[in-house]
Each structure stands twice: as C-alpha cells, then as structure tokens.
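Below sits a lone chain in structure tokens, taken as the form predicted on its own.
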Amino acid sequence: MSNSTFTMIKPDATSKGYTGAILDQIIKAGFKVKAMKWTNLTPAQAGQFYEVHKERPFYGELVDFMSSGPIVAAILEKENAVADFRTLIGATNPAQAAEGTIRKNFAASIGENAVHGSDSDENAQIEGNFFFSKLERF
C-alpha cells in the first residue's frame, strides 16, 4: 500500500472557479500535496494519459473534454493515500455520490465529474510520473 495518489481538477471544475475550494477540502481531508501544477493538457497528451480507455466508447469524448481546458495535477500523500482519497472524491456519478464529497459537492454529470483520483497504487504512480518528474516533487 502506498501513501501516494494522483489527482486531476478538470476543466469543467477549472472553468467553474471551483479550483481553491476543491484543494480546500483534500487539504482538509489531511492530504499533503507533493507536487501541483496549473496546465492544459493537448488533445495527443490527453490521448496519451487515458490510452488504457483507447477501445472504450466514450474515449474520443473523454480525449476532448480533458483538452478542452486547464487541468489542475498533483500528487497528494496520506497514510492510505489511494482509497481515501478515492472515498473523499465519491462515486462516477454526482446522483449517487455520498454527502460531503467531492463530486456531490461539485460536479455536474458522470462526464463532467470535477476530479480524476488514481484507482490503485501502480496506477497512481504512472499518472503521476506522467505529469511531475522528481524535480518538481516536495
């Protein structure tokens, strides 16, 4: 088990202004971030991140949307870092979502969901050497 997840505020949460709030509640949630920059992914870049999702339906969709404008990344620490920040973000679907997370709290749809959290540790580390090289971690 790790400490370490991967997060991304997406462009539907960036263009909403809900940026500082969301990085309010992980901090809250006793998240250390590690690592964050402000950025915008290319439609290839995108392409390239959520490759795993290549033969999926909604892939072109999704490469769209995450292109679509700036993208907050960052890697946040924690004791169990994968599953509670997968707990803090709440469910795909803002509807089904629990109380106080943070998709119930900002998202809109299951598309446009406010935030990508790693699904396991293996996953968390790609994402996040992805985006951050060792320089840019603390």
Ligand code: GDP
Given for the second form:
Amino acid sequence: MSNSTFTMIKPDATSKGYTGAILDQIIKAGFKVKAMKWTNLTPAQAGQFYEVHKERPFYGELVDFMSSGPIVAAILEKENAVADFRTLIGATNPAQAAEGTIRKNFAASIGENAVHGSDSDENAQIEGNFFFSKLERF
Ligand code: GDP
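Any chance you could show the form predicted in complex with the ligand after that form predicted on its own?
The next block holds the full complex; its first chain is the one shown before.
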C-alpha cells in the first residue's frame, strides 16, 4: 500500500479557472500536498512524460493538449494514495466517471479530462521525480 501519488491539473481545467475548486476537492478528500508547481510543459517534455503511450493513436493529440497551456503538478500524500486518488478522479472518460468525481465535475472529454493521477506506486515515483527535486518536497 502506497502513501504517495502524483497528479497534474491539466490545461483544460487551468484555463477554465477550475484549479482552486479541484485543489479544494483533493484536500477535502484527505490528501496532503508534499510538493506543488504551476508550470507549462514544452511539447518535448509532454512527449517524454507520456512516452508509455507513444504507440497509442491519440499520442500526438495528447502531447499537443498537455503542452497547450499551464498545468499544476503535485505530489500528494495519504494512506493508500494511488488507489484512493484514482477513485477520487474517476474514469478516464468523464461520461463514464462516477457522480462526484473530479472528472465528472470538471472534465469535458476523454482527452481533455481535467486531471492526471498515477496508476501505480512505481509510476507515482517516476512521475514525481520528473517534476520535483528532493529540495522541493515538504
Ligand atoms: P488515465 O490513466 O485515466 O489518465 O488514462 P490513460 O492512461 O488510458 O490515458 C492517459 C491520458 O491520455 C488520458 O488521461 C487522456 O488525457 C488521454 N487519452 C486517453 N484516451 C484518449 C483518447 O481516446 N483520445 C484522446 N485524445 N486522448 C486520450
């Protein structure tokens, strides 16, 4: 059981002004912020972050979207963090996401789906290390 996960608030959500409401929902669900930054990925950085999806048909669209505007990257802590955060954000496609989940509340489509959440402890480590040094975690 992990106690750490990684998230991004994606460009669709930051551009619509949902950043504060999404962070509020995350914190009210019991997650503690260990590291956070507002930044904008270059296409090369977005391509590297999503390299595991390189062969998927939507890879190009995903890279374009994720570098199209600001994102908020964060490391979150909670007991059972990876699984509990995936439950909090809901299904990839907001049309299939459960009521009350972040994607149900804030996402527009399967591509522009408001938030990222790590899918394993290993990826949570890799993704957190992509954005944050040890000195940026508190
Ligand atoms: P997640 O773990 O729920 O984020 O979903 P995946 O790992 O399957 O996909 C990663 C991200 O790629 C998703 O969060 C979406 O932003 C994007 N994505 C997934 N499927 C599609 C698709 O069919 N079309 C587009 N444009 N983007 C997609």
